[in-house]
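Only one chain is given next, in structure tokens, and it is the form predicted alone.
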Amino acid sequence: MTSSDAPLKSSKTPANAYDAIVIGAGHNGLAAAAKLGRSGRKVLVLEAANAPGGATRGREFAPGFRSAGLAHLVNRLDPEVARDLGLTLTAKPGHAMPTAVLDGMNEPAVLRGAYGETIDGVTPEEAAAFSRLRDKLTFQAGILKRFLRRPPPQLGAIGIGDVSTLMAAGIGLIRKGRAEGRDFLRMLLMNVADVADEYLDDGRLNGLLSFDATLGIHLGPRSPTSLLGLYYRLTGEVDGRAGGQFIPEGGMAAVAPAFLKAAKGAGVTVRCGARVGRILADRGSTRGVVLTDGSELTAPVVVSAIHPQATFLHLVDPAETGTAFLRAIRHVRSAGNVAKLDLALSRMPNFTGLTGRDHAGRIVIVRSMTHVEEAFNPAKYGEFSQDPVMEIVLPSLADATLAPDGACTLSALVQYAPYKLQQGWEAGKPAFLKIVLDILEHHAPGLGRTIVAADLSTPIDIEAEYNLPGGHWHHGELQADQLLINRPTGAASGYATPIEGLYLASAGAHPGGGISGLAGWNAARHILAGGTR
């Protein structure tokens, strides 16, 4: 498709007509349909569930407690994307939002301002050493980012966008000096354990290091590659920070509404209840959707901010794609290895150590790298940790809404927990909710009276409840083999399909997960400029 064949701006048409329809009201959906509409289109989007937000969208699991979704913090918002969708998502004035590492063992290590800016509870010579390895590992992070914001380059069809990013990344390089370059080149593929190793003496630091680099991937920090997780987790900024994170005023509630909002302001029109039966190709292009109840909605662009695999091997008649590609698209590695905890409290827990001040912060349980690959080890054989790692949030400090007054909610991210269970997680669930439990308690001692109710979600309930084969966020690995020409796959790397008209706008797509925006916001653009492969 040319950009004089792309629908401009909407004249007369049918009620059930559309220049472009989005599936998914997650929050890449929206800013894909919010990017679109601002162009003048007339842009429908349609959400199976009963509210939009996709991943981020809250839930009642306790009379009176509420939790935010999966996401419990934002930390790689593209500030791009903000402010050309005109999101209000604003970080809650005063201090940046800190990270304590719990060991259970010493005090906390309380990392401050932007990824540890400064450092409590760790020796001088300790926190110089991470000064050094987090701004060169910033720097390099940045270099990585100036590919986020654009498709990935195609293989025979380098543009003259692609020469002038790939320039910039190595002009950046070259202002550091030739060590600096040799260094980047020889640590990108390294993993993140021999990275730290090279630093660090503290197992805490080393521990979060290791922890923010495998959150979400199939990997230990002694697994090749394993660095650009951490890569990935030091692209996001706050306030011009590189890896910051905050909570927004009013809660993880206010995502969903910020790209509502963002979308409806530029005219869209958001369906609820909607869910997408079949989409429409004939012969090799699209021409709108089908809902289950059998309402047909015609559009020359169909926008599938859904996992690629739900696309693809379920809405898609296998004869317009090729077996081939669907081969490719079911070999997309997406078992997630993180449960989520939900926990309604009577009251505030008290970490041991930790301030008043800095439970309202991140709170990361872990010892050291160590602790990180042994808690791995088993989910490589399809069993749990009996000794995870954790990252947690007291969410209703942020917003007293989720919760009755004077009590608290928890919500905690837990690995490794593989969705393919030996034992089944119907009997399993039990066991690894009791082992994280008694972790808490350890940590925050007299927490177990407090519990009201506890809500364990599973890859296999995560996969239930937002429609995420698998149950992994990212909508697949990241991984080097399915990042960039290779997210999802090859033939599908630069938001256009095999499929003329279609196009993918999930975390699936470039350049992966996060609340970043970026993957919805990229394909619109790339739709308004052509949209070809």
Second form
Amino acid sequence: MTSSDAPLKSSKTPANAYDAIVIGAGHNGLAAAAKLGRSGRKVLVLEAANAPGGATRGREFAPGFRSAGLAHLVNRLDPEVARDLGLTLTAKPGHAMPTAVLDGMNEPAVLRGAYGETIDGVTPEEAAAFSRLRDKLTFQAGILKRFLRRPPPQLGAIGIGDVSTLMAAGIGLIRKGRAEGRDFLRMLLMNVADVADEYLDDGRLNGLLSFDATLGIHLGPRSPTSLLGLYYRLTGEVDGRAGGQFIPEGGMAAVAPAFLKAAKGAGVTVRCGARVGRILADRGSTRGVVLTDGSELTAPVVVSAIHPQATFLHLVDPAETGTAFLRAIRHVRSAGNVAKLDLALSRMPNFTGLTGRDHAGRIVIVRSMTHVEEAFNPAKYGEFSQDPVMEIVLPSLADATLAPDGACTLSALVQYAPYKLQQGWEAGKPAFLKIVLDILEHHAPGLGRTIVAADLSTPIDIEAEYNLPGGHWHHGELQADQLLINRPTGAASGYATPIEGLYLASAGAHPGGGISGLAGWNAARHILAGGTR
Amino acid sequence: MNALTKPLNATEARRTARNHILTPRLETPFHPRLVALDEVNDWYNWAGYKAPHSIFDEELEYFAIRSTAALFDISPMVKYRITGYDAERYLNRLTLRDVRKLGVNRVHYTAWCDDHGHVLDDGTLFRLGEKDFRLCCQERHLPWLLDSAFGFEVEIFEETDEIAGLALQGPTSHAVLAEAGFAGTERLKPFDIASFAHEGGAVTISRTGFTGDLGYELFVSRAAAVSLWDRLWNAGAEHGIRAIGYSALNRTRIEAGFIVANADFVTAEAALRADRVRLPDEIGLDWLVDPDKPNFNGRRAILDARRNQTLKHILVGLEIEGNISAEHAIVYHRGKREAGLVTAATWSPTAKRNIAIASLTRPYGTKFVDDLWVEIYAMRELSYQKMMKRAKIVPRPFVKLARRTVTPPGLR
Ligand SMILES: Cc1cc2nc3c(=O)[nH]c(=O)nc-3n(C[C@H](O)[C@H](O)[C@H](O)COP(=O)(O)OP(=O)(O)OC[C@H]3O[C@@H](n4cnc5c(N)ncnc54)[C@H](O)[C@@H]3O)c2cc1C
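Starting from the form predicted alone above, please write out the structure of the form predicted together with its partner chain.
Full assembly next; the chain just shown is listed first.
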């Protein structure tokens, strides 16, 4: 079967039998379910938490104050996925969401349009240099982007589609001339610091690129291959423009319902508070799952839209997979580095030098590339940054229901906060929180006095709250050795796994994390196309 | 999981690790006895241990195996002890045969593969208890065994050095055991195991061996090794017992049609070239693969290769005209197309046939089974004598002896 309108396979089935079971109602699980459901299949989504959404699942963190979840902005929702599933997630019409870079000394550098089409607060020469670098990087990211919307090519079984993707990438390169092609190959595995140095002098812009390249990844800007993270960021687009970002109408709280609506509209059943305890497998093929309450649900297709390590180290009997496969899965690096701060404030904060309107944008606190590198250094040894870098959004500005009248919420993604903290997070958390609040106070004097409640989620907390091993942004490091045909590992890199009928579909699968819907959507398309390994 | 005994401190650990260079060839517990009997001083390296090719005369040693009793030191054989609640389930995932069918005090021959179905080794699995196994093999595999233990409640440790082993093989081997006072060995059927008192400890005796003859293998702690040797040696005096080396044993194992890892096939971890690895079906081990038992390493790859008919090689027994051993000769179809390689060959004094084990590239050996030839180069005083000899595919074993299985075995 290769078409998505394949006939409905089982019109009369027992109540606990489905055509496909999806584990995890994160946005990828819901995207996969929606796509499968639309082909006429009877699909069930099982979610451990009491509500769907995964990392976009909201929660009340202080009386009257809600957080919309871990993710606080959208920058890579795939337009093809959105169109295909009918997702109604759009930016408020008007200005694109800006990024303001604060270094605590100069006026903010404010990038407007999609990733700084114009920049306020820097010299014209610097703005022009940034523009040249931006054009080059978005062109190069555009080449890589071709690989995101399809399963990675399988070694030994390169198909027509793979060849055409590779050719298109090649042609894309040649079109711009030999020099551009050469430069692409030169830069591909470079570190972001060296690349930024070739073009820029302004610490704030250097720092921003360094921050964006490494957010959610265990690398510093000077680490080899760190430019890949920035490419990945720039493969995201908003309104057809690379590098854009937005908060949808209704705020981030609108993300989960949009995916849920797509799934329900496709006839999918979503059950929350249903934690899968075991994936049934016998002699290399699956036939369903068992919930932690003991109930058994059967389906010839099981789509695991949760972390690959959770899938194979906890849910599938180790006897059902091979020694080398399991060793590779165990070696997937997946220790998170990002802490999430939710602040309840009695009124809107005022960041020094920032206009009122720009408070609704993305605010990045970074002085320079060196600042990011020095923040990374302790993380290598299991310590948090003494002078961390961070990205801030004021969610209640886009969604007034998050805070009481007149009050405000602040969300910050703070890096680096290593999962495996030497001193342990129990002792480390209060100290790290104080550091973060001091930085905020420095950039928005008076903010401290308006704090009603502060809730810091370390990677350990994220792991527990969101059933996310390692608390990792991408469900596994997004680095050169864990990409494409090696994501999460060779024998499970094309969504299909060594277990027949079992597929991977979370951020831990190709192409990686962030709210894009691609992993889930790609996996479902692969299943509909026959789903072979 | 407990791989090795923990050293007391880091310095001591470093020193111990370093001292191995003082004994580049380890000596087995029986070494003093072997040296005392040795007349030819012809040693080789067996898994890091000094082992004899021959003790006094290869030809006479062969006839000791087939006519009286031969004592062969198998201590260098790699031995792993695998115990714990999940030991059976663990080994069932690791190896090809169904371990659930292996009774306590029984042995079976088996093999294990990597995820791609390529054979890592073959060996014998001893079930010493419900949750207690010993795995014996040619190559070392501790990292693989430990990696395979993820998710299983098992303890694995190597006991090659602590446990000494002897093979007692030949028509009078049971008579030797009886004479030595191991009462009850007459009840052992092939692949049975039993425990006997020795020197205040125990010796484990199994009716197993690598010769295709009546024979036993004895395992004992290192400390009790020499006294066990003496006990057998004294009892064997009247029964023609001889100490033997590998050359004689190798001839009998070829007669019995057994294969040796990294001689008749290259193990997956040793192979440097991509086309040297082998699926079980490519080295005559298809009968070990049990598709009905729970999942095991390599299952999918093996069954896929069967279904898609992508098996590339086949292991066959050959009978070759003449009497000159065809070891490592190239096999030809119709005298000109290369079809494979002889991996082991010998003149069989018992079968009175020139026999060989060969690896052929399919469809030779499957579709084309006739008109096979081997090209033998015999060095005769610095000049090769080149011979094209007719070869015929014949079933293994080449030598089948009723006494191997008769229970109770004869006493003379
Ligand atoms: C701190 C942080 C901040 C982030 N910020 C952003 C951002 O601003 N913008 C952005 O685009 N991306 C952001 N990301 C990345 C993004 O959130 C993730 O990559 C994305 O959520 C992955 O989606 P998913 O559907 O694959 O998995 P998840 O969102 O993790 O969903 C998996 C779901 O499976 C459920 N589950 C797990 N185990 C079981 C089980 N045994 N049985 C049943 N259900 C189970 C979980 O409860 C969860 O609901 C952030 C990530 C982190 C960690």
